[in-house]
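So this first bit is one chain, no partners, the form predicted on its own, shown in structure tokens.
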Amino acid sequence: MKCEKCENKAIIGNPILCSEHFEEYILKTVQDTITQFNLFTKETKICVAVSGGKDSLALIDILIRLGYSVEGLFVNEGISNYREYSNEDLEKFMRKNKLLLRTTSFQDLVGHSLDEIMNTEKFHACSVCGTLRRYLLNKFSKEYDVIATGHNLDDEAQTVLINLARGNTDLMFRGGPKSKPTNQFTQKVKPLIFVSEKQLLTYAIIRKIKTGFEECPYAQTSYRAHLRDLLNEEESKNPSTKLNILKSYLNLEKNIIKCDVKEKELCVCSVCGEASQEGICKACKLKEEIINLLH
């Protein structure tokens, strides 16, 4: 199969492109997203939430090639036989590109790794990880203008379906390409939302920025994994399903914003001093629960 733009052999379908034109397509797609949604400029101080996985490494690589200045923030959850491999890829990549990498961990925050927390059999891995990870990313990104995450098209389409299926009306319109700017939280931006999982995997292989593609061992127990498989099956039968879900969501979000829906007012957590919707933030409540179980 030939590339739709030249006579060279295509390496991917939808769009059907050779290696050179595929890279051009990815760079253009990301830059168009940054421009369309006014995510940041060349003067913006950008922190990238990195895990060492293909998505976050591809994001940094793309932003560098587009001329943006970035630094990395790594949260080590403490997952044995998994995180050490992605961390190795991450440190190698950051050294090669002479980029600053800041690190923190669940161990630093609660005194225990995610593996140790899960050994109690009292928590769901994704709930613990999501709560503590969001807390640490915000806490250590305050000196930056934005924090960019590697969420891709698949992630966003899955999130829309999860919130619909679970009736998460409060969370439904907190997605999209960027969060609302506030004084309490670093604004989050998602430059990769129009790039699919498959395209990022292909990009990572072409650019040789990953040595392996391990999946989090806790991922298979999540509701997201179930919906991911269903969505992948539907996409194989009806291409552009994921893109149509995202576009529909963005159109709905635009109309909701026009209705001037009021956000809950934030206060300050009485324990840690970080922003919270309640007197004590979710991370501090979870931390206390973990410490009581493991001490």
Given for the second form:
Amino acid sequence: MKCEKCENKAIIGNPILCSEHFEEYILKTVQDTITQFNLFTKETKICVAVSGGKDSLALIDILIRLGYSVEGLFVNEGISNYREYSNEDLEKFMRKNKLLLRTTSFQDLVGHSLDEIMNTEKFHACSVCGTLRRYLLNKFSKEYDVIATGHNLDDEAQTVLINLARGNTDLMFRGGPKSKPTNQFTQKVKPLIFVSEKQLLTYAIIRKIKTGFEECPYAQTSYRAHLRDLLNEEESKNPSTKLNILKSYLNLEKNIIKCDVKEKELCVCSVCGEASQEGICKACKLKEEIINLLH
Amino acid sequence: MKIYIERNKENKEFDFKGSVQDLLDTLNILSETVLVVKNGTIITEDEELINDDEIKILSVVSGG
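Any chance you could show the form predicted together with its partner chain after that form predicted on its own?
What follows is the whole complex; the chain from before opens it.
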């Protein structure tokens, strides 16, 4: 199969492009997303939430090539045979690109790794991970204008379906390319939401971005993983299914849903002083549960 | 043909002639979930393979 734009051999089928034109396509897609949704400018102080996986490392590589200044924030959950490998790749990548990397961990916050927490068999991994990660990312990104995450098209299409299937209409409106700006939370932006996971792996390989490409050992049990498999099956039969789901969501958000959404008012957590929807924030409640079980 | 399937960390060797898509169908793997690398180069699903090719099937899914 030949590239749509030149005589060279294509390396990817959606869109049909050679290596050189595929790189151009990815850079343009991300820049167009940043511009269309007004995510940030060249003057914005950007913190990238990095995991050491292909998505966040590709995001940094793309943003640097587009001329943005970034720094990294790494949350180590403490997952053995998984996180230590990507952590090593991440440190090398950041050193090579002369970028500042800040690190925090579940161990620092609650005194235990995710593995230790899961050994109690009292928690759901993705729920604990989501709550503690969000808390730490917000806590350590306050000096930045935005926090950019490596969420891709697959993640976003899955999230739309998860919220629909579970009737989470409140959470639905927090999707899309950026969170609403508030005084309490650093604004989150997702420059990769129009790039599929397959395209990101292709980009990472072309750019020789070294990472383990491993799946989180806890992910396979999640509802998200179930929907991911369904979506991949559908996408293989009907290309652009994921893109159509995301575009439908964005159209709904823009035209219908937005006006009816009421944001919950935020107060200050009486334990840690961070922003919270209740008197004690979710992370502090979870921390207390974990400490009670493990001490 | 020598094939390495990353997701299962599995090496396979069997006689095969056909396209990448045919190979993925034989192995019951969805094209959306993998990248196929032949002799070190990423290839598309329509590419024809011969028995001497060394193939790596890389898993697209990572992270959580």
